[in-house]
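As a starting point, one isolated chain is supplied in structure tokens, in the form predicted on its own.
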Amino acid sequence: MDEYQVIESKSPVFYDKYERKAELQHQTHYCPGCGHGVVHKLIAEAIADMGVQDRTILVTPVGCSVFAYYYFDMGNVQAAHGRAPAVATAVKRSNPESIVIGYQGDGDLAAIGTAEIVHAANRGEKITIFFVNNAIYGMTGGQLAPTTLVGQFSTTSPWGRRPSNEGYPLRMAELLATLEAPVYIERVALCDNKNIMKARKAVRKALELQRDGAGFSFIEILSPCPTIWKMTPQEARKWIEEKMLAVFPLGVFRDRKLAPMADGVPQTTVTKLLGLDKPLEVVTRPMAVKDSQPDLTVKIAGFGGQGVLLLGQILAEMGMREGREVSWLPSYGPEMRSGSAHCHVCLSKERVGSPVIEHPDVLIAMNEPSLHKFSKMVEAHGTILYNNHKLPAGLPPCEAKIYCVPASEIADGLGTTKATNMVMLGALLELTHTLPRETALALLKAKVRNVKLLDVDCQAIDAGMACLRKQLGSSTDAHAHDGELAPCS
């Protein structure tokens, strides 16, 4: 009699070892009986059979599947809570040949991420979303989710879900099926082997449609959560069959392959829209010159309407034109005018690790509140450019040097206070010598359409440079807390 040997093997789409922890590298973090392991296996098998592992990118947000990147040996991107469809959209549009998968739970997709999934589906993004619905918040301890059943108990619905208080469960497959763009929507369940095989087919079909260039596909998977439901794995699967299927009926809600959507507008690409299909005019400089330029971090702060954010953008683009690595990070309140606003700008020879600046080399304070708020953050060897004739009374001592540049008054004398930020730009250029004046003028000529305003902006840069040049010629080593340096006249 022949002997048979049963060999169990793991899909090559999974890593050989799961290195999330030093111990137990052979197993995932999921609870016994959890459906995530089954869904992972179905996805991995389909990807391996299709031969698309090297071009597949998995987008996972916050939830029980947050550690999926430890398991899947493919491209992995972690998204903020609920934002997986938005991130998947960006990944797919920038890598059209890739297979992009969004993997989300019901608390993530149907609560904080409702807008993201609806709009991605409505646009017909060519991505595949696997929606694991266990009718509860699993990772955070069992709070009521948008898909929690009527009467179902949770930590935030101790009397059971009541429609009068918590509303009704959301049926995401039906909701998305009302939209025009999706090509494939199906709900499956992991309640028994027969339904798991149906889920296997649905997972493969969704991925094959994406591979073949079809649009948005969405698979909702009813999944057991024994730990939070406080059931055995067998009881949890039975509960899906007896309770969840009545609320979330299985079936195909959309199955069609659409041609590219026509809207009367000529189809184009992101590359063409950005003008990247044409040769770019590149400003090159000898490496020795570039390496001799110091790195620079600048914080610009003031009121909304003073051109704070625009000044930061101009600095960042100047840096790009000079071959620098740059970042620009804005922060502003809801007010369009008079609200506080500031931004961080990094100019570096190396890649910028973080756009957040804790201790800037230079602070450009466009008003007194910004000077009081941020002056102590400046490096000891750093500098502050303050928009006024003199320092305000009561300014706490700081180790940075302060130059008073009455930029608003200078700009007003040139014809418009809108050029205040350009006066400060000129002062910064004269102070640091990190970026050349010619680059600033060339950038303004490319951006400012109003010839009169362009002329004022150019004059403002020169005026700011002259103002600071005068101070640098007469300044001493006195620090700011010993009294401000000579103001411009």
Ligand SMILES: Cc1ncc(C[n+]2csc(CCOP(=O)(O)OP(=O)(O)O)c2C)c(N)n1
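Because the structure is predicted, anything quoted here is derived from the model rather than measured. Residue numbers count along the first chain shown, from 1. Only the largest set of C-alpha atoms that superpose within 1.5 Å between the two forms is called the rigid core. Compared with the form predicted in complex with the ligand:
- Once the rigid core is overlaid between these two forms, Thr114 does not reach a Cα shift of 2 Å, moving by less than that.
- Remark: with the core as the superposition reference, the CA shift of Gly33 between these two forms stays below 2 Å.
- Ala90: CA moves less than 2 Å between these two forms after rigid-core fitting.
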Contents of the next structure:
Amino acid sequence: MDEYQVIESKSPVFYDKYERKAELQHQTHYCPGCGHGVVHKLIAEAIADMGVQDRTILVTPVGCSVFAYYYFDMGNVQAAHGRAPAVATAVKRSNPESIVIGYQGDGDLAAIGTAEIVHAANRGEKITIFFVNNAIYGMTGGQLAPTTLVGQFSTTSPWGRRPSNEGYPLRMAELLATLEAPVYIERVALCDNKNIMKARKAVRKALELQRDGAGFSFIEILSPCPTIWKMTPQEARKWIEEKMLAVFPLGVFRDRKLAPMADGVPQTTVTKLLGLDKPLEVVTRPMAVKDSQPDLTVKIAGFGGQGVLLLGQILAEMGMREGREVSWLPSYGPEMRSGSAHCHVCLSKERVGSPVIEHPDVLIAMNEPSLHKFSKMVEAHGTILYNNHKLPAGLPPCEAKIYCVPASEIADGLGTTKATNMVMLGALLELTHTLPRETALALLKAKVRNVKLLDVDCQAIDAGMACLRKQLGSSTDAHAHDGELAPCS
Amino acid sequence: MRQLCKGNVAIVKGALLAGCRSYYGYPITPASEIAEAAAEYMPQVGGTFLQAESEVAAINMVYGAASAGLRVMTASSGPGISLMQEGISYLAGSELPCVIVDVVRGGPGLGNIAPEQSDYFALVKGGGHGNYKNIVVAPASVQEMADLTRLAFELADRYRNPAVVLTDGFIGQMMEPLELQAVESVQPEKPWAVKGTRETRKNLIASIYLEPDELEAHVRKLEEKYKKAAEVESRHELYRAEDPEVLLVGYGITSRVLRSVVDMMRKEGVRAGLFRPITLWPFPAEALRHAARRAQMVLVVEMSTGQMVEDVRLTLDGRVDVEFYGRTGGNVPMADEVCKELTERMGMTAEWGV
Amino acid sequence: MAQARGKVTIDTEECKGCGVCVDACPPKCLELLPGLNPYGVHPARYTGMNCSGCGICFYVCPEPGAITVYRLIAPKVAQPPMEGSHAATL
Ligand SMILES: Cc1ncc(C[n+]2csc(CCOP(=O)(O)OP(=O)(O)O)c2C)c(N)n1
Ligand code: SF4
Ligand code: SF4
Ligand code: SF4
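Moving on from the form predicted on its own, please list the structure of the form predicted in complex with the ligand.
Following is the full complex, with the preceding chain placed first.
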């Protein structure tokens, strides 16, 4: 007698015994004649033959195949309904050396998870998706799927699928084939052994492509669900052939190579990235000086584009360099785009309480509406710097002192309206003497790369200071500058 | 070194120092700067930034990266957080650590983009389905945006659970000095992760337990974990709260307003003090009971119609009168306004503000 | 009678009696047992005759390990080795 040798047997990629299963640990939980088991076998066989079991990770869906992790002896991640492509995306990106498989049903992939599959495909994620299309919701007991055929009955299409109500079956392979990134898309069917062999080849090819780093691959598998279809397993296979193939034609919809793409992001370290390797030149004043300077709250308001927010930031940063506690709070969102913008700056000796200023010491009103809107809020002893050479008519009375600083005009004179905020900064420095001019210059030097612009900014600061000094008259002599002003740049 | 930094950006800096190199998110005001900073920083240090197709996808990507054992984060605001709730429940159920930032904006619905504190229920009380908790920290400054984000990563890993940084549009958008230590966190081993290696081949990440007894055992295990966290992880801050007759309670941006209120009230001769929860879950109940033991009144101030106040009431359990004052729509309660409320409720009269 | 080129064994515990293999086997050498297995299905079995060892039954069967297919080790007459171990390409 000649001897026999095993040529087909259970793949070693399956667990010997399904210990994660509560009972009947020697067989699957699928119904007799279900297609899921066949797809499992094809995947397991390919993984075993490719020798990549250790590095394969299976992302399972919600659907009848939710328990695929009972069987596959590989890394398993169970995903929320429809989200396997999103989960698989990050699993792969987090483990670039792994082979990541997403396994999904038609409800999972083509209904609730439509966005995730389209976008994973469109990004060209280097994953493989096996899409088991059985034209029905199996796990939940036979409701309509996006792939349910026209006229097909389901518990939620009791009169058969009516295009007038539910539209037409969704062809996912064709849909994804309109995208640029996928490298391989094929539809196969489990209707007979010949087609199962084609499916076997497709499954293998998709996984090999992933192994070779090629890109996104997608295999749609028309698969029998005898239980819900209320057919014998044999009838179910016939039904695929006779009914489903007409709606879901088999074939390869995409098979191509992508040219390698460069990533092109310069690399650095966290320390360098966050600037932790460089000390900040803090101008630490002697404590006495610092303490003698009063706290200052400033509200800056104007039109988006007038440098309102930037002026506030510069002020806050100057304060910080001077060893103050500071906060800068902007108005944010759409209003920044279309109209008004404002920000609050607090300079304080102590930890800043609320960064929202109810009654600022100083209001910088960059335009007339801001003056109207906010002048009443200013502290009784406070000051308003208004961007114009005279006050508008009809301003409600307010206790604060108002200075007109035609900052935009002055800036125009220096060649650019953009320097308006720097003129105002100058005026503010002159007004309060809380922060020295040199700190402003040092800061600008560090921030403004364009030498010409820097020069204009410095001139603007000085012009603003001069403008206010004129108005303050002799009273300012009390806070005399430390000698001559240093040249700007 | 000290740097002037925006709250939202500080979150990403804190995350980088916590060793996080993975960010998956979807833009939404007022949280977008977090995604923008991550987009700039992550790829430069060998990390991943991906703008997902939705918050639903983003949180499930977080699930994927967390499965692989990486420190991973996402950030969003109200509407996006609502979409993430299913995913957060899966993360908790599968015991996956991650950090989720909610820069709260005005709701319900599209609401507006101005700051609110109205997502307390949604995140502190769970929000998604099932029996789980999020660890929730509430920064009140830019510095804390970085520091508490870092802490959130550590707590998330320690308890294998999602941790949330619950903040608001103001703290997210404001700039303050930020000091960072150039020391990166040491990350724990995660032998449970799925990494596509021989060692991790038997690992399974899942939240499904079909058998009632199995699920109950799992839920009990989570409960135990939460009990332990509740015992040791609550954090709070006190301000002039040694002897208060009035105890003010507020978190995040509101706590900063209340600091000013405390000072103002003290000037008027009222012994006011501030209790600020830093962790919202676990809620610092023991500390609050202690701080309020001699108070005649507790005033909770929130930018909501009253959410955390429920925890305060539960904690104090009728021992003291718990009053509430809230603003919504993006209005931040002003110190004057709170002082006025407080004096009225105390039956006093005083002139506040202009 | 000549020895059949192939043979199959079927794990009656794992088999769910769906009959797909019976239907698919070209020489019709599989059948469903008249008796029930412990789970209440008629499991498939090999009639013991005419199996060609083609492997079709293995691939159509949804259960990972229900069917094992064997083939006669080729006699001395040199035959080209099979590509991989799979012969079921039709
Ligand atoms: C968010 C959410 N909605 C609904 C469900 C219920 N549900 C579970 S599986 C399923 C459909 C499964 O159908 P399909 O993806 O076609 O897989 P099959 O069971 O047919 O293999 C649904 C609706 C769920 N688990 N989660
Ligand atoms: S319901 Fe259908 S898809 Fe689900 S296991 Fe049964 S046959 Fe398979
Ligand atoms: S191997 Fe081929 S001939 Fe033998 S039982 Fe299976 S299908 Fe029939
Ligand atoms: S196909 Fe498999 S499960 Fe079905 S009867 Fe044959 S051996 Fe049994």
